[in-house]
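Below you'll find only one chain, the form predicted alone, shown as structure tokens.
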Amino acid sequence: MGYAMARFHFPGKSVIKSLMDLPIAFPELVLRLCLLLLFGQTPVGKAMEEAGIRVVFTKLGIVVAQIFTALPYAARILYSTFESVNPRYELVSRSLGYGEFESFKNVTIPLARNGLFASTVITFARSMGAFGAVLILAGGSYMNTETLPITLYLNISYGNIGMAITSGIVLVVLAFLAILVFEKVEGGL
């Protein structure tokens, strides 16, 4: 999405960019409720369930919720990354015999490497902290659809402060490690 938005011009591009950013600006609970409604008892949800794909209150729901939470961040970072790669390099590559895909793979991707890595780290960190989306779409079933933020929440609500603190510490350590790795790579090791 980021590459397409950075390279191609088409009618409605500004509307699509706005839709990409909507999950960032929209109230999280309302957007996640929309996800629950979409995958619940709607034609989309029913068709998926008839095909054997259950999203609501399943582990797949965790993945879907995390994708909807992190995708706008990844798309925005990748849009900026590909926007900063001069398209002339791709044109020169193609004039020297590479096709479109080969130019993308051998020229654009290496030039966008830092942005791709930054996008990966930031979206990973964002997904790890996803709470509302996962809780609403996948539920908070103990040892089934439970993620670290949900574990923290459930243990606080049960009064198990020790386990809640442990979950919080693990989340903080993971966030710190993600930022540390990002800084190391960005700083050139």
Second form
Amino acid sequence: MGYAMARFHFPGKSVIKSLMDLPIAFPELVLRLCLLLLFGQTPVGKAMEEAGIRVVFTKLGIVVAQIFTALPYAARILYSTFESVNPRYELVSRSLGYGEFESFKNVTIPLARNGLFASTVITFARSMGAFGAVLILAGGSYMNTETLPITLYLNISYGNIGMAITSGIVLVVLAFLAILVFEKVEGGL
Amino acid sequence: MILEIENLCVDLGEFKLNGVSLKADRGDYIVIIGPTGSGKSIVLETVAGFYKPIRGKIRLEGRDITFLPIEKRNVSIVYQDRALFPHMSVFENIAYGLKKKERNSSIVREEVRKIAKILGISHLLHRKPDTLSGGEQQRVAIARALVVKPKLLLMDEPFSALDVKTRENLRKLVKKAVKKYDTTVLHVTHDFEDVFSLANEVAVMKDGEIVQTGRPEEIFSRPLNDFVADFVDGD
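Output block for the form predicted in complex with its partner chain, input the form predicted alone:
What follows is the whole complex; the chain from before opens it.
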């Protein structure tokens, strides 16, 4: 998506770009409510449920919520990354006999690897820290649809401060490790 | 006739090519000159397949390539900014196109060494492009474009960002390499020295049209109109 936005010009591109960015600026609670309605009450949600795909209050809901939380950030980083790679490299590669996909694989991907890695780390960090969306869509039920931020929230609710702090520390350590790996890999690239 | 461009029209919104026609025989070295914004580079990039014309034909060795995908044309391009792949070594850059055509790695190595020797870059093969000077980078770009034995070599102001001495050396090397590889060249430039040193045919462009073609001495001694006279006189 980020690549298509960076490389191709088509009618309505700015509208699609704004739609992609919308979840970043949209009031979080409204967005989560939209997701809950989309996968619960709308024809889309009902059709999915009839097909045996249940999103609301399930583990799949965690994945969907995390995707909706992290995707706009990933798409924005990838868009900037691919836009910074001079399209001339691909054109030269093609003039040397390689097709579009081969040129993308051989030239653009290696040149965009820092951005690709950055987007992976940011996506991971955003997904790991996603709270509101997961709580609303997946329900946040104990030992079922529980992620680290939800564990933290549930333990605060139960008054189990020790466990809440432990969850918080695990979250911070994971975030720190993600950034550390990013710095190391980026330095080595 | 190896290249025939016939009434080529390209519409890029803010700029148009209006009925460009040009012919080249095998081994011709055609230099396209004209003021900035006259459409010289657009002609090259349309021949390379980067732009789709709205009218006209491009034939290479009699085959209509007007709408052929870039990779199927066997046309190489060299830019002023070189566009060398920064993540590959000089050897890998030169071998890149060749590897697509030739599976035998010893032949690839041999061909790369051959062109590297002609262009005087044998000692640079293990280096990364960003560690080379502008002149060295341009020699690598020319080697990469020529080693695949293109039917047509397109050069877009290849010597513009270089100093006078380097340009002189490169002209000699390009002349030698192009002759060795028996390649037809379309070369866009602002530098009349390129015309005198390399061209056997010149095309002068203005506002998306070719206003005069001919041998270099014809263009400079018998300009067809005031524009060409002013342009070749005013450099």
